[in-house]
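Below sits a lone chain in structure tokens, taken as the form predicted on its own.
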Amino acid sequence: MSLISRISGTGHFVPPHTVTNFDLEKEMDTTDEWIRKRTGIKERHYVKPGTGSSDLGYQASLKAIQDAGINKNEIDFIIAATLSPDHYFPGIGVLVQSKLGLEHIGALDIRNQCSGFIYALSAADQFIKSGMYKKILIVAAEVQSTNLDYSIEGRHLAVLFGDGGAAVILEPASKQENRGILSTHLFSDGRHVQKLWMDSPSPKDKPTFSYQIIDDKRCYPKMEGKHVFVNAVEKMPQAVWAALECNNMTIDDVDHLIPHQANDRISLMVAKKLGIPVPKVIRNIDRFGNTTAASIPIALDESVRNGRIQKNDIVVLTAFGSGYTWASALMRW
């Protein structure tokens, strides 16, 4: 019998410390009005010192495991997505594995930034369909507050990001059930790497770490906002259309669109281009900011737990980010 993978459990965790736009006014030259008008963000969460993305991912994983109603030892593979690992190496997959007390199962790290969760979901989907694994933990977590440039030069990026983690359990379901992940679609265009990236640390530099790199602010993320905006509102709808075409559906069949929470203006423009009513678009950037790889699964978990997403609903996910990479996933919940 052919297999189809389904999400059987979801969970998310954000640090308890909330940082409002008014708090940021005390740290840099900005205003609540400026931030809200340009991004739709009112607040975000920051970690306390000593907390890594693996810690957030671990807490989210515990919730997803409980929601799935499984024993943690049933997990036979981990896929982790982050742009902010605890260490230069290794990635956070093995750290989450260790914190969960899981022995010897594989842990794969994916570095696709804002598109990371959908890329991880796509990889996990193929592992399930092939029969190689039966229960996969997908973790997406970010700690970005500790490496932002709060000067005038960097404020357009600093106001965007928040910290948070989310996780899902993926396992097989009968294709006769006709519920689960229907398709995933992955894209990239490496010509535009420098439009949204963090140049350093890089092994191309000798030494890799130096005071000069810090003085030159090469260790902070950089973005050409207009270029990113234009491409995001073009590529995300294209990814959604690819998913709909693959499944012989139209936008009218979609019950919920969950875009990566990069900027609320982007989410609304994507909705307009797709012709989907705004009430069908799940948006929570006002409370979390941009949590990069974690943003889609955080929104998914919230929407499942508050009853917004119901059984048999058609849900489409889409993301765009550094690389450039963009992606979509279509599922029947």
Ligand code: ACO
Contents of the next structure:
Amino acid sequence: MSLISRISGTGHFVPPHTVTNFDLEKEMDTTDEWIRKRTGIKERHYVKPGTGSSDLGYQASLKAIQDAGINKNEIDFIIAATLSPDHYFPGIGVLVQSKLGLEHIGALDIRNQCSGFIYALSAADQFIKSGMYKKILIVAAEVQSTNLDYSIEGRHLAVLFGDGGAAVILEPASKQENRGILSTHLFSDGRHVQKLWMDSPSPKDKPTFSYQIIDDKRCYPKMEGKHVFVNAVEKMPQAVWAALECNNMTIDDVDHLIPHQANDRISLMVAKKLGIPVPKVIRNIDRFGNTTAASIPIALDESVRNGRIQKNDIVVLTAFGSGYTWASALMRW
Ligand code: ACO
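One more: the block was the form predicted on its own; return the form predicted in complex with this ligand.
Next comes the full complex, this chain leading.
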């Protein structure tokens, strides 16, 4: 029997500590008005020291496992996506694996930043379709608040990000039912690495860690905001058009678009280019900020749990981020 894969459970977890734009005003040179007008963000969640992305991913995984109605021991593979692992190495896949107490199953880490969840979903989809695995945990989590440049130089970036985690369970579904992942499309263009990146720590530096690197601020994420904006609003629609063409659909067939929650102005511009009505676009950046790899699965989990996404709805995910990488996934829920 030929297989497709289907998301059978979702979950998300954000740290309880909420940081509003007004809180940021007290800590750095910014204003609620500037942040809301340029990004649509009102608040985000920050971890307390000692919490890593594996902890957020673990909590989200417990919820996804419960939602899928499976025993955690049925999970036979883990794919983790983050740009902010707890450690330089290893990645967080093995940490989530050990926190869940799942012995000896494989754990793969994906480094595709804002596109990480869709890249992970695409990889998991291939494993399910090939019959190699039957229940894959995909976990995406980020802790970014602890390494942002809150000075004037870095404030255009620092106000954007939030911490959070989300997870899904992917299982085989019968092709006859035609519910599940119908396509994924992945793209990259490494010419623009330096437009959105964190240069250090880099083993190209000897020593890799030095006070000079800190003084030069090479240890913070850097972004050329306008370059990112222009490319994000071009590439995300292209990825969605690829998905629609592949499935012989038009934008009118789509019930919900979940763009990576990079910046609300980007999401609205993507919607405009695609010609999809704004009410069909799922947007929650106002409450979470940009949680990078976790942003799409957080929005998906919220929308499934609050009943906005219903059985058989056509849902399109699209992301763009550091690399540059961009991607789409089209599914019938
Ligand atoms: N608070 C107050 N003022 C600020 C802030 C801030 N947080 N940040 C920048 N400013 C000021 C600058 O100092 C500058 O002031 P000046 O005109 O007196 O010199 C002015 O605002 C404009 O600064 P720019 O850095 O040029 O800001 P820009 O207009 O490009 O807006 C923004 C920045 C919102 C990030 C924009 O470039 C953008 O929307 N980019 C898209 C990128 C994005 O959203 N990325 C998300 C993360 S990456 C991803 O997920 C794909």
